[in-house]
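The chain below stands alone, shown as structure tokens; this is the form predicted on its own.
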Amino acid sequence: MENKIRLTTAQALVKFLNQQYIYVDGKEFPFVEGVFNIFGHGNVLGIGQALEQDPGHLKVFQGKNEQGMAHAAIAYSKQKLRQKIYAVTTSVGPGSANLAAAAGTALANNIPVLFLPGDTFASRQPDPVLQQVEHEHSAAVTTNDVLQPVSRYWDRVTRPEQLMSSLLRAFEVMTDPAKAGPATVCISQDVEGEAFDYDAKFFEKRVHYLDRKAPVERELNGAAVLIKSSKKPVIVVGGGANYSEAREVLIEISEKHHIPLVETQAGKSTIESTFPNNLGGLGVTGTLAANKAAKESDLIIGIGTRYTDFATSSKTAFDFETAKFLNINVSRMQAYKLDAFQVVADAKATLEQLVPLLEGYLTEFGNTISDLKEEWSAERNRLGNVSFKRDQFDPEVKDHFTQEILNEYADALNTEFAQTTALLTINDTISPNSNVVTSAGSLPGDMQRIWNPTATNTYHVEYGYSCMGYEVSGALGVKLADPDKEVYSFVGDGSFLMMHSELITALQYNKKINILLFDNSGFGCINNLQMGHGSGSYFTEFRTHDNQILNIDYAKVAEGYGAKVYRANTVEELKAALEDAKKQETSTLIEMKVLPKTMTEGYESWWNVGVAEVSESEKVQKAYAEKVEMREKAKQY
């Protein structure tokens, strides 16, 4: 047949696949890297044996959990500033069940990567098949449904013509900055192996244009103008400042103006640590110098930021009585918080364009900025030389953690190693221009608020959804986006438990990541937000069941799979381990036993979580005092 191509429908898919591409700042390059996978029932005789066939350019590397290799997929992209992806197949049932977490990840990120789970047949005349769901009310419901909500762009093939315009749509979505995030497209399995004659057309090189969007002239004045009757306005650098590279403007303007930046978890690196007008992370996790800054701010200039709660101190980090807002967001959502000022437009075409407007403008900070650095540098050192003592120990700081308890961990784990010591240590010790990663815990807010990155693009923390096991996945991505680098996965031992499939997957095809487990036998983050808010220590250590605190020889565990292990409770040893780690050629895994109680806590912030109302116990009681009086004080909207 003139001008058609006889294909199945996942051989159609993989076809288009390899053709599309994107074009960002005149750079032309294929938008799709690759595919993982894991083969089951539903995918591996429709996609998996069209990629055997012919997967063209796409590199294909095979899973071992759904969620964790859809979380390497999101490092990938995350890395990758949104401008490359990997594409996602799993089976259908559990397979595709899989996918929730990290599509939520993904989502809350506005990372896009594209999900190909396998669907029940559309003919439906085995039903139900194997790994198929059924409901009373509706045989149209799957598994997949569940991704609905945690999609930008969900739909169902079960037709092989629709394949054409569902992928359209879906690299539409992907490759739009204002609401990039995951696609999921699901193919029943009947169908994925139907074959259909496909216009050729169909399978020309398409090109995908991401065109910066400028401001117009009436944001662009109204922007100036805010700047301008300012006295101390400050940059929230969140994760569109980064994706837009605007690092270069945003230090011109920083420097020519003297305003102090103030980073969000995905904004941080975005400009080193070094520059002197960089006060650090802002919010709950954030620096003392940068929460002083802000509090202080006539003028927030948030540029590409959500506005979390985490950063806002849950609306607690502004002055709303006199702070007046400036948004700078591709999207119109986020532009619109707080009741902002809006400019809907690229980062750093906004900004560029702003730098003639505010000539001959200065803030009224003065020495303010310095003085805050060198204030937080002194307490960051602090931090880094925190030492355990028995008898030194003041439990009241701690949230109750008595010392008796502290004393236990310490003969358990055999160790006397603070975590901010341990942090600081490798800060210190490992090349500037390697990738951190991390996720939840307690290490994000430690890693935001004393982590220095000297490189830009180095400290790849997920907090947008704060996904446990995204820590080693999310290494294997980062690796594969940025290979002549060394990357590293600050994970907790709760965590580590939860997810790390992926390091096998980094063993088997030799892609070099370096795991710090930092093993505290607990959920550590989560009791010191039950222990800060008056309840008791309760189900978050890590206890036998006759009370003994676990003792997890996690060096072993990945000395089994085949990584290269280290053992460090102290500097010495941690700093040995990490210089014989550069030397490795294969996935190596340092475990630190380090004593609860030894993160960083807040500085000058508040989070609004959900404390009892009613309780017998008057640390509760108290606590949701504390809460009431904190809320009234919040921005309401």
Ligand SMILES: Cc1ncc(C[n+]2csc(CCOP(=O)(O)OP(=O)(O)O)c2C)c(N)n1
Given for the second form:
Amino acid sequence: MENKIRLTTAQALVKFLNQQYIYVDGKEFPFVEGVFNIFGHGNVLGIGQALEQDPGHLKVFQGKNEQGMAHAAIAYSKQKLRQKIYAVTTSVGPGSANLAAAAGTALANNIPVLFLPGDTFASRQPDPVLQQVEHEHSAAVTTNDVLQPVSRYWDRVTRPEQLMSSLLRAFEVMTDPAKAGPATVCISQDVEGEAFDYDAKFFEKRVHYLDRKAPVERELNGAAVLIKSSKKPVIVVGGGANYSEAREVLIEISEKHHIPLVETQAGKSTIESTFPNNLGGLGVTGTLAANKAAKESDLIIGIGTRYTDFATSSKTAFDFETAKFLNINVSRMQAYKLDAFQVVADAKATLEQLVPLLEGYLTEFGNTISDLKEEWSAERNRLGNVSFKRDQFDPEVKDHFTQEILNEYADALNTEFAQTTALLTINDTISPNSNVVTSAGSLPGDMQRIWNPTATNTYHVEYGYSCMGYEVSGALGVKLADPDKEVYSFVGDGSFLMMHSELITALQYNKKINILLFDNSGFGCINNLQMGHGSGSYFTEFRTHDNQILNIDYAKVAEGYGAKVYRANTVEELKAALEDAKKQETSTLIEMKVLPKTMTEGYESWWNVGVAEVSESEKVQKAYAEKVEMREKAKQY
Ligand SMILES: Cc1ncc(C[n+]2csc(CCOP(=O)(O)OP(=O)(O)O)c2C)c(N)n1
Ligand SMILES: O=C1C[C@@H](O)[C@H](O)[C@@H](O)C1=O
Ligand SMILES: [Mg+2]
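What would the structure be for the form predicted in complex with the ligand, rather than the form predicted on its own?
And the full complex, kicking off with our chain again.
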């Protein structure tokens, strides 16, 4: 029995997690940094006992909401460019069900994370156990099955020895850049505590190689021919470009050949906004500069992009009649999109090999790139200086609210602050290497347009799932990943209300996060969406039963948790609050009351949404007719 180690399933799990290493670009380091937990009867006596006995190098944090701590784990991995993870252990039933939205977030964004929900008894002796759902058609279906469609890998461990093959599959998936995503290993709560004589080899140090897949000659030559025969190519910088750390070679190619860069949400801050050829965000929430360049382009070079509807303006952002596509992506599935010429390989490795093949090539953009950048810069400055007027105010989002309603908001929230003015004040005041985090509502759109990151990998926006609640939890994960930098969570009042539980975790473990709360008393972007498509304002403002605007003292809420708080409704107040917040050791929250309809909108983009085909409202009929007209112009698939 020398080569066998007798351990419980959970003890074996913790021992195994300690032995997983990753090898990237000549460096080797542990892949699993730690474990977030919320203990219940489904995991406390198994995984809880194992961690208490010997966590090894794993850092252990108690979360406050399963979704929240999972979001923190996802943000950690995203900020670490998918090279390190946290595992997340939950109890059974509701505890694991709470993982579902987070698993979707990880899957949509291709972020590796290990979920370890407890499961019902394998023996079935005490069934139905507390929190077990029962089905007449099957005893094998448990709550954890809801995690299958939102996991890249899913397994249920009902015998201790299954753990070995299950974990090996999970780690293979999480460490493959082409299919990285959430791995969910559900472990029956009785099995967590059951012992087995594990083969000692299972616990030997294991290195997972994150090698850069090189392009084949055919792919390289084809890509070079396409680029050299194009007159006005644009490079779409997607998340894959950031994860592959392709910044330098992208700058080199863009500079040498005069190719403009346009960015997706996940790709933004791969290259700083100050780079002259960087025209910023593309698509529905893009800049005028990027959207104009994209329309003019005859070759779209998509680097590590999934081409979501927001990036492609629902497939109207490009001239699909004439433009060609070249996709460089580690994922074959992504590379196939938009009938592109496919290079299924690592972004950095491919671009580096393309450099010598493009010698002598120059686009025909001439001064257009700098002209577009200048035009956008002027517009951005205007957006940063919007001031409210009590009379004839012309908000960015037009023709929804009357002046009377806008004045009502100004009175109720006691503010005249515009969201865009607040955002640019923040951009100018916080230190340039700070990390910024957001996810849902109107803020990601505004940020993609007008936030100028001046340092690489500092713009952390989850817009694959756009999951409300990621903003605050995500900031905690980013702080764990990048402890020496300030991190700012940009969050709307709606998202803050949905979930901010990990603020308490941040305070508890003294991991400083700064929350910038934009309170417009409503689900502002959804109000824009409904009113922009012919509906009225229907259940998207926060109003009382007698139609009064809700005015919530969020600062007081955060103060109650122990955060240092500020209230800032003017540029001066905001600057002062930001400066003071920098000096704090503890987490902070700055509450800003901002006026609705003062977020950005427009800039030659379109979003295909489900407008009613029949309606009694003329406005809805008109919106539907407009949609049909745009739909005709869009690429069909
Ligand atoms: C978990 C989740 N539920 C619902 C939505 C749909 N949704 C997107 S934005 C939004 C409202 C956001 O309101 P707020 O955070 O106040 O931001 P604002 O648009 O007002 O700036 C809603 C309900 C979502 N993205 N995520
Ligand atoms: O439905 C949505 C609309 C978007 O504007 C918003 O950013 C996003 O969070 C969402 O879910
Ligand atoms: Mg709001």
